[in-house]
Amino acid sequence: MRNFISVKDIGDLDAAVKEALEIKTDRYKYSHLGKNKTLMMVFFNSSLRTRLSTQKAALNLGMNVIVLDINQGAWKLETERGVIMDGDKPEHILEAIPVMGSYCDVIGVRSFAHFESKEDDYNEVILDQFIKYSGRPVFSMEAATRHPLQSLADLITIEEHKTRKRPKVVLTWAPHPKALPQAVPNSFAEWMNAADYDFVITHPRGYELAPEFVGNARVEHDQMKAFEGADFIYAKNWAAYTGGNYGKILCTDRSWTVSDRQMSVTDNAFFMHCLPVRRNMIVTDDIIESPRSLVIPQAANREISATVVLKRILEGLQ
């Protein structure tokens, strides 16, 4: 594997939970393929459980790791061609990305949606200029529009604690106060539909995700109905998509926190979320603090997601 970006790169997907769980049982394995190799981490957007888990999975590899923070341990950076450089940006990406890549063997890359230009964040036109420009392989740890270190870590979870060969996984989007990116839900609904899971999302009308995104999902636009009988509920925020409503928030109904009433309709469903986590907005105390609740879980798995993507890079540099 050169590139992590999506679904589509990781290949089979019960290879890559079978390659996983193998991880778990010995994170160490693998050791020898990181030998005298570099992880560069870049990050353009704040970070914990990314960075942690990330460095660790490299660390369980045998790899030295340089972590870089854009506009705090660096100097901020221009990305578009044709500005003039007259403000507070004194260096261009197209001279630090080549330059990173002269210090390391692969490079991950976090960048958020801008809200500024959907072209630009759907194009996702920071993390294409590190693959152009680098000469090394990069993954993604959360982009402007996926997040698949994520979403591998949430099917591992899924995969671990489902009874049921084609569990029914629900993704509601959930009030907060702030404008967030479609790049979780655009992610988590990709793999989920790779998966081939009963898979439906539910949100208020005005928060439609891109149509690329949201594939066979069956959406369900009254919350209740969409629980019923569900065994995985994945709570999550985005701001708006479609129209001219694009990273606006249009609405923060607190009928749509996940609480007893609508897991009450579900089978007992287990609760996920990415975390963070905005208690009392996203979800109620209860319910993350109950033994359904896999948000645990799902962060420890991070390690493991990030440690199978490795490793195949890393084969590929054999």
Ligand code: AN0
Second form
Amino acid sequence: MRNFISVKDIGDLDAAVKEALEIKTDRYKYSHLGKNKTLMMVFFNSSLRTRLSTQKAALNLGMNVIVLDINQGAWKLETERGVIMDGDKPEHILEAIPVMGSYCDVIGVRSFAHFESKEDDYNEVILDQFIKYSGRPVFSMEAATRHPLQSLADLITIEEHKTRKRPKVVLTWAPHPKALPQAVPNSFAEWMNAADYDFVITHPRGYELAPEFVGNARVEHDQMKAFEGADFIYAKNWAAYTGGNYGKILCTDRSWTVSDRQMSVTDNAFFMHCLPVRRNMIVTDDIIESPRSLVIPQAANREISATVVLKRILEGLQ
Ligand code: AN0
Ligand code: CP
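Mind sharing the form predicted in complex with this ligand? What's above is the form predicted on its own.
Next comes the full complex, and the chain you just saw is listed first.
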């Protein structure tokens, strides 16, 4: 594997899950692969899980790791070509990227949607420049439109807990005080469609995701109806995508907060969220603390998904 940006890059999902579960039984099995190889993780945005789990995965594989937080101690980067750089940004990304590439073998990038231009966000202009100009394999640590390391961890978690071949999985929007990107729900939808589960998306009207991510999922605007008989509930907030509302908050209705009321109509469903989560906005204390909550094992599987992805990238470099 060269780059890891979307579900397409991972190939057969059954094989990927099998590999993940094998790595989980011995996470140091491939510790020879990363000898004298350096991973550089570049963060344009904050992170707890991605930062720690990806670094741990690199250590599992015997790699060295360099972490750069662009907003803490690095020069502010201009990202647009053609601008006269007389403002507050002393360096252009077009120099910074190849320089970063010269110090490492693999690059991970976290760069969220900016919500300034839907076109730029959905064309993944930042991630794309890393792919074009770093000369290194690049993987997404959540980019503008997708979070594939999260989705692979989600898939592993569902496969570990499902009791039916084709479980009912429901992605539900939930309220949040700040506008959040669509990367997690887009990506989750893309992976759930690829996994061929019984997949339903529920959200208030106006929160439609881009059709290329919705795919064949059923969309149900009545949250209670969507939850009926579900095996897995995956909660996430996102800001509006469609039309002139891109990046806007259209609804703050706390009746969408996942609570016992909705969970009681499921088939004793597991609760999932990628974290970080705002309690009593997205989900009540009781549900996130319940024995059916998978948020901690789900986060733990981030180490496994990152180990699978880095292993495959390293195999491509041998
Ligand atoms: C981010 C998001 O919603 O995309 C990261 C989630 C993994 N969340 C926040 O910014 C709170
Ligand atoms: N789920 C996830 O990616 O968390 P962080 O933003 O803390 O990395």
